[in-house]
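Take a look at this single chain, the form predicted alone, given in structure tokens.
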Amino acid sequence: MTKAHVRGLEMAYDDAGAGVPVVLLHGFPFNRSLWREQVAVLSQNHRVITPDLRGFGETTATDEPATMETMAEDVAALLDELKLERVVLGGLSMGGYVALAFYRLFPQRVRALMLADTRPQADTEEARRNRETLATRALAEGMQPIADAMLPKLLTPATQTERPEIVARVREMIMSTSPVGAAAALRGMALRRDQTDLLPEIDVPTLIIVGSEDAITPPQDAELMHRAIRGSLFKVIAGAGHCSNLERPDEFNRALTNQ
């Protein structure tokens, strides 16, 4: 693990392998360890950079809403620090929101996109209210309410009953997240803009991945992106939920490496 001083933050990241740089952005409320299985495969032929986004893992948390644009600018500053002009950019869930915000801000810096278990639409009013409730509870009670509320939605019922090691890994990531960082990200996600209008403008190779049982950003959201992004590739991972890269890492990695 390395830390860079960017935009007033200490930003933690891992940097493995050599070759075309690939940057992978984790979802909420996780950290860079989400990508362990992907780094192991991709770093054989690429340079793979996995940062902890603002407020997560070992990166500094801030009180104000961590908007997707703010996080995208953090990532751009990290790339400047690493002297990387253009990268393959991937994100899962909230990481996908950040990847889309990054593309809108810095399209010239993106060689290709990977959008996993994410959506382009903004939150509904109900979703915004729910995020504020969770943010308030996180600050008052810690991460246990977040873990209890999210775990049933993040993983398939089969994973929850038959794969305790995956459940424990996801719970550990959630419980190790700073409540301040979680609340800031929840409020930032509630503020995010609708990116649907951006999709037809994306003109880099794009891979869209979704778990067939994703209850948070279901396959129809991924299909919407696939239809709107010209030439995009679309992969549904059977038997996976919202954390498709954890539940079915081999299938996910085959999609990433086009095998």
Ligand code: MLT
Second form
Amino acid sequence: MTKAHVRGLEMAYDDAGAGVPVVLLHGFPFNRSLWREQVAVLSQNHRVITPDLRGFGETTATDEPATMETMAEDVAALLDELKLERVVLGGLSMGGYVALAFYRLFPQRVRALMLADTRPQADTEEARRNRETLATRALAEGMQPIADAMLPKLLTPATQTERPEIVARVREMIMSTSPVGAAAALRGMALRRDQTDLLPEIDVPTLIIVGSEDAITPPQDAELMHRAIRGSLFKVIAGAGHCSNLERPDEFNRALTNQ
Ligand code: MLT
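Given the form predicted alone above, what does the protein look like in the form predicted together with the ligand?
Once more the chain from above appears, this time first in line as the rest of the complex follows.
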């Protein structure tokens, strides 16, 4: 792990392999370890950079809402630091929201996109209210309320009953997240804009991946992106939920490496 000083943050990231640079952005409320299995495979032929986004893992948390644009600008500043002008950019869920915000801000810096278990739409009013409730509770009580609210939806029922090691890994990522960072990201996600109008403007190779049983960003959302992004590739991972890269790493990696 390395730390870069960017935009007033200590930003932690891993940097593995050599070749075309690939940047992978984790979802909420996770950290860069989400990508362990993807880094192992992709770094054989690429340079893979996995940052902890603002407020997650070992990157500094800040109090104010961490908007998707703020996180995208953090990533751009990290790329400046690494002297990387153009990268392949991938994100899962919240990481996908950040990837779309990044593309809108810096389209010339993106060689290709990978959008996994994510959606282009903004939150509904109800979703915003739920995020505020969770943010307030996280600040008062810590991460347990977020773990309780999210764990049943993050993984398929089969993973939850049959694969305790994955449940433990997801719980550990959630429980080790800073409540301040989580609250800031919840408030930032609640503020995010609808990116649907951006999709027809995306003119880089784009891969869209979704778990067939994703209960948070369901396959219909992924299909909507696939229809709107010209020439995009679309891969549904059978039997996977929202954390498709953890639940079915081999299939996910095959989709990434186009095999
Ligand atoms: C994520 O996995 O990043 C979150 O579930 C996304 C969200 O809450 O919208």
